[in-house]
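First, one chain by itself: the form predicted on its own, in structure tokens.
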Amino acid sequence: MVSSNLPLLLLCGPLAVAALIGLCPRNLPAACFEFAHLASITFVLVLSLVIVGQVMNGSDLTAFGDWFVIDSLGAVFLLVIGVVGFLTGLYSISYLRHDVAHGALDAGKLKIYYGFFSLFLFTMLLAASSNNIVMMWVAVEATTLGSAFLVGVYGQRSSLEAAWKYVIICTVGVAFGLYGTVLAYSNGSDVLGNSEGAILWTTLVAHARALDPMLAKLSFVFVVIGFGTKAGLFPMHAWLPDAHSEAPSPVSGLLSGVLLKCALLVIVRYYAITVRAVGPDFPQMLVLILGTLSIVVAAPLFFIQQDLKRKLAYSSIEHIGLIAVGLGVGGPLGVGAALLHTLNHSLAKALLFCGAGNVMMKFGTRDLGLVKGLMRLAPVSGVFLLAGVLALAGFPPFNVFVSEFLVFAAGLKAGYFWLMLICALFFTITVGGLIQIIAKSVLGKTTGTVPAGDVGWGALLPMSILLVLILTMGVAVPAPVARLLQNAPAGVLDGPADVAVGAPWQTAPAADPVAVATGNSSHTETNP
């Protein structure tokens, strides 16, 4: 590990820039809001995108004594908040310069917003980059703090209510991801006899197999409940289609492809202790479970929905238990999928949500039933909200089927036949929705009362970069990508952990993912 001052600057840059517009008045011209706020999220993607550069190349980070530590595995989800973060953030000034236009935002919730969306950024930055594990509690716990304002920044009532069940829900159940802190920490430096080095999820993790195995396992399930609750795993997960729905759409695309991963990243940090400390049955069965009740129960939930945002609030419960699935398949194939799954859901997802707002901004509703003949109304938005539901269907060539097929070929190797065959057919059920979406509000004949015309390319640009990466992620990964994502499951398994990422298609040997999933790979996959 090299010791260097980048994680604490990339720190350092969101929340001053929160504090900055906390300070300025409110009156202020609504430029000057948008220009700290653009120097603010290009700062963290730029930063983002050169820690990640180095860790790719081998230079795992640490800063302020080891508080702070950038891995492989702490670089995909630091490569989410950067990318995802970034042009959710550039959509938000288009879709707020709208939203002012139409009365629905004055300048004082500018600020609000713009300062809170720096400050969540912090808290998901903070809790990408923690090392200490009372740090990581206290940064998902941040997080509320960060975007609870983000969620009910429109004052009625509906997004009022939706706040308060936000904050009273995580902060019950993140506060049994403290009772787990706390476990972990207690069982670490009774065996170490070092209080300082047992609050250091490094140490923790290399010292495992001396850990107490009840109390890790105590731990662990502390962990999933509490950090569980703010990822949106069932059944802790009753916040996320009302704060989903009723934040402003950019928040949305930045709670759903951004907040949820980062609860989940320590899950995976817990997950990674526990197989060490207990073997990886117990972590693995637990995991398996929630993700396949949150697949079960989110199906069915986001085919009956009408609301265009609470279906795809829906459709993440269900992705983030397919991503608790990959990790409960374990091995190397299935960790490395649930990883590159997390990416792709991320970008399908912020597609997406900025696709509900280009609706909003074009229907002012968001009732599917009202919404009809977006192609024909807005054809470029019409375009990209297509795309995005095909992405999120898993239909090729879009990112989400990758991710998907190596789920799937990853549990199916592990031998968890009916299980996924369960997982399939619910995903079916899925897969009709979306296409109800794109029959109806997509193609659908228009209704004559909705004037004709697309837009403006505030709003459009950032949906064309989220569209090429999801293509370029769906044809090819990029190399850098593959080996970041290679690297990172050394992080969570205990044992060897190389795995091939890439696209069905691709022609070169060592990335292709039939190859690893019949096992005709030149790289050997070793169960934990």
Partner chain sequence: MVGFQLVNGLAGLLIVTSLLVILARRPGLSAKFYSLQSLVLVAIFIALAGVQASHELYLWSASAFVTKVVLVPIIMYRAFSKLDDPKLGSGEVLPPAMSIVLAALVVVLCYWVVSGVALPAAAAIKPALAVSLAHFFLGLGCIVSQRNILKQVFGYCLMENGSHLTLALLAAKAPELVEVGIATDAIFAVVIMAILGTRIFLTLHTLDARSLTTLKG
The other form holds:
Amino acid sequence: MVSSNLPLLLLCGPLAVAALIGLCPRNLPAACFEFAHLASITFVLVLSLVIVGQVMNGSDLTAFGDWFVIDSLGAVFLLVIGVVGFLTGLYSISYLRHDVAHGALDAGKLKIYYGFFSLFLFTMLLAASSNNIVMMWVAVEATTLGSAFLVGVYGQRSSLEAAWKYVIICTVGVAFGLYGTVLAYSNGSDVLGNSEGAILWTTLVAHARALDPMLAKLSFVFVVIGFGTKAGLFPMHAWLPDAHSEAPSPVSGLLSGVLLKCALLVIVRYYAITVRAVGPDFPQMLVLILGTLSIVVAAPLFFIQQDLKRKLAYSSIEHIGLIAVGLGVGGPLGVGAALLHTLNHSLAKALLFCGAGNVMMKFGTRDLGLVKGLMRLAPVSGVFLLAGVLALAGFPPFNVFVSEFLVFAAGLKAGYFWLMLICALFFTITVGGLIQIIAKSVLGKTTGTVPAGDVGWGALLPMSILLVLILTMGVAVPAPVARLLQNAPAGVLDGPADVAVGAPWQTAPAADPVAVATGNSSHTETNP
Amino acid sequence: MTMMSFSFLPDPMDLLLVSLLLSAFGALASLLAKGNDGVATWVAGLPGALAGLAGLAAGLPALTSPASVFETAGPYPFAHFILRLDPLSALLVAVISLLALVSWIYSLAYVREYRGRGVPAMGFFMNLFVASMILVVVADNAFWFLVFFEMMSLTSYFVVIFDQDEEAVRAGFLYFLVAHAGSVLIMAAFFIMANYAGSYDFADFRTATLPAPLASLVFLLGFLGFGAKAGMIPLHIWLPRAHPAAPSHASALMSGVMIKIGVFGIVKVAIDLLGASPNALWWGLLVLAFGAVSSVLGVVYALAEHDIKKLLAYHSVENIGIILLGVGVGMIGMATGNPALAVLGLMAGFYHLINHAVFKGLLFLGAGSVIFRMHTKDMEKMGGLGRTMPWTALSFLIGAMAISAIPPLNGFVSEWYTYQSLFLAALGGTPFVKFATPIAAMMLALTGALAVMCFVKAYGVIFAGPSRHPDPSHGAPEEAPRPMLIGMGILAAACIVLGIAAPVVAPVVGTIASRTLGAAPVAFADGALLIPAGEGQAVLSTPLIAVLLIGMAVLPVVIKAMLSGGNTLARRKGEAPWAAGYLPDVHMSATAGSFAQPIRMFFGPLYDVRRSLASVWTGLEVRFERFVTFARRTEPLWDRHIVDPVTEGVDKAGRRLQPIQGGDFRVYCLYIVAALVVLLALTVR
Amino acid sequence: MVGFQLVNGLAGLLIVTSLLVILARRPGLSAKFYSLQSLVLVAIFIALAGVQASHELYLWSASAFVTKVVLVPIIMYRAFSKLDDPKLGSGEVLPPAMSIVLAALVVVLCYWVVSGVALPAAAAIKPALAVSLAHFFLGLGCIVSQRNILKQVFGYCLMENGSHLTLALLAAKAPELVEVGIATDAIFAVVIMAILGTRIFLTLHTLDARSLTTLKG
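Take the protein just shown as the form predicted on its own and give its structure as the form predicted in complex with its partner chain.
Next comes the full complex, and the chain you just saw is listed first.
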């Protein structure tokens, strides 16, 4: 633990930009807002990378008297916020320009969009770095408030409806989370005898063994329900398809890629407490049930959905379900696989939502029945969408394949054979749905009503970066990230990390995979 | 044992890597040639063909040499990148490479048909497809196996949907789903093994000992997963749609070799990987049963087809069945501790695997040539092509005779071995085996008879008789371009060589089988005689048959005469056939529908040969037609009971579930409460 | 133990006021009742602070007074008294008598649940704890049973008061900054809901929750 000002600095940046934009007059030229926005997302990216780099080197950062802690676990999510936040933010600029140019968005809304974008980033950073459990709750609640206007920014009937549902369902759901938080706190303060320490997650984890088991269980139930609402686990997921489909595409990517993961982080934090307090069985059972249900319900809904962005939203529910299943399987492999999937899904989903944004820009609709032949009209966008769909479907050499492989490997290793088979078969349904996207919308014959030509490079650049990241994570998890993923489960789990089957993050820090890969050998076996 | 010496060639593993690099180069070069289809055809085709050559040069010597391994650290610690060229994988490598070589040569002309429709993309995906097939068979780590297996499905998917019409897209969708579902099962099988082996390396799988029930589960998962890829009934549903949808040279690769990877996988899991675990007799019987059903139903469905490529696709189902019969006997031999039987059965399966690849590739290429000229797949609209496309006709005839198991061609040899293995199995073993194997032999006999019928029909309708083209002004088609003829010629020659040179080939295949099983080698040939596994119960000499046939010079002429509809003996070129004084009419000539009746008359002698071989054929003739009619009725059942319920089920499930998302957020809030109540109840119970 | 009895009694009063909020016909009236209720809440805080000698709770009650008794009701009053949807009527799904019976049922149920849980810190204030939980569910009930979307904002506020009370009962010594965070969230939530509600009224010309069901499937 090293005390550092970096976490506070990281939080202050986007907050200051949000406030600044909020103070600006509405009729300022768009370039001013874009500049402030760019400064904000770059600041977040750079600083979060710096912080993650420090954590990778083995020093957890704390700030403000332990109220903020960034450990390996938090760093994984910080990485997601920084990278995906930056790339979707970058994509936003050209997407919004297009919207303003085509009259879909009032130029005056730019201020709202960019202001709340930074605010939203701030709230998510707060959620990922907070060590004070009540603050954690406050941050998650604040993410809803920060993003509500982003969801409803178009101001149409449907987007207002989506925003309203989003706010109501999430505030109701997250309110349950407060009960969980309070229960954990009062449980901890009884044990510790002082009220200051019990509010810190690190203290609670350290003393988790002494906690009252029943209260710890109840607390975890409330937390799973409350933050599970925000994470999009079935049956608390209901806000998700509406919000994801009605928000501007980059915001959908941000919601799906980052927001859900932040809520998940809170669940993982409480999972760590509960595993120590009552043993792994109970928390694992809970997340396993919800995770499996999410997969089972979301897959058919995904399959028949005809609205591209709603489809992707159901896929998010499914993948969150898979992450939950990874946590539910438990063990270093399960938790590690879940965290790797968190990273991978964020990248893939961000790419896909940006791809959906390109579809919106080209076709002006999300109805897959009307989107045909993207590959012919806009080849680059087509290739990106194709790659994104294949990545999400879990095909090598894309990253999701690796993490899905590991989640299933972990599940089978833990003896959940039938459960894994069921999950895998439901994922096959998803693959079916994804292949239909390829066959009907990416490929296929054009209808002739849409002019050919790709979207601008401003939209394609962040997508190409995302694709490169996806491929990199698919071909070989970079050594620093691997180290992070190797350390993170240790903070979550209780007990030794005995792993029979190796996993990508279990490389020794010295053994850089790239260095190992260079030596090859060819020899002959003797066979009877 | 090695009768072939390849010492002049570089190390097989190096050649294999060269082959892979060439394929990769072809793929990239093809993409880079975007915009110029002519160039793309060549830059994809030439490296592809060279890769095929290199692959052949790698595979053939490795058939009988010790396994060689290429190893390098993978990107993940559990995913060692290990390639292993053992006899079994070398066999597949050789077959894949041969077909790839031929297909690429063929494509140089054939792709003209696809100008302006994404030729560079086709070259890209085809090259990757070939490379991934080779990588699948040589991968020696479960992770990489799955990676390449998925890559193979994916690249071939793009080839299937190449036309991008409604039908191709639907066929591709079905294909992809079945393949992916199969790979999920395979993945499950590998995961179970990995838990026991402690790593994902196949080397560790081979030595791991699983408890009997788990070993059976692994086998079942692998069998169903790979069986879906192999296209055995009832998992064949995708095959008759996907193969016809692809361009013909791709169909040749898919039907010729890709489905063999399914068989390879079954052998790999059941014999190679589970070698150290207890195996059960019912595994072999299960394979045998699926093989028997697939062979009979496959050919029956083929009989009803008018679409030439669909017909060929159904014959693939049939032949996969025949291969599985051999493999099944091999596994029975393994389970009952009869290594000679095991080797014989497996050898029969492998031999037929090679043969089917060769003649099915040939037939698809032949069909492609016809389609290339006629622009239709409907056989009812062809006819009389033999006159203007003689070389195509001859190649197709050789392929048709081979697939009909007419001696001395290769199909006959492997079917003969399959019979012998079934008989040998029937001689010993448990009562159930004694009961099951004759039934399988009977089914095989039935299959053979029907296959003959089917190809007489197919050849006759396409190449004999007058033209039935609906548009009379449509001129007689020209012979196919030279590269296509060369491609077909190579395979036709292979059909003949693999048949006549069986005394040389059979021991090599037998070695592969015995090495795969880890059993002692068994004699398969004695001079020019073929003998089944050293048992003196039957002998055969294909060279002798060939000599006899050539000696009876009349016979080929007679066959040709019969096949071409009876107007060859006194051929009057350019004139209509004599039609009893009436003006010749299109309806007079034999069509696909009218060929079934006189078939037994024409091919009586061949039926007799079969009868003496199978010796179980008597008394079935009366019920024969009834059986065919009945069996054919089952064809739509697979769709109705497997495909439709699944897709409709998912659809229905989705629609049933949609009310969950009913739109009223107040109900959504209640979900949260309900979830809370349920979880709390779980907590305090 | 007088202090605890006071706390428990005031908690009972809280239920009555929340029923008033739910059953009030006009949003403006609801806002006034809400202010009244928050006043009761503040009183509970002060009583608790006295009983538990919690310095933090005095601060809480001060900030709660500013936010809940003054700020939030004013915001809601100003935002909502302009909005009226005559077609909607009362927007109640249940008749008022039924609501009261159900509310009583919820209180009993919560009491039963709370009495089953061993909470060493809160043995004396279990009735108040039950009330806080019941209050939370009453708010939820308000959201679910009312068709007027403005009533749902009040429902949220009631939930918020309930959970706030729980927090005060179980975590009386939590740092005041935490309380500030929660209060800030609450105010922002109300502001955002008020703005969204107004925009919905201006765009859809109705306050009926049933007209917000076009997104489905």
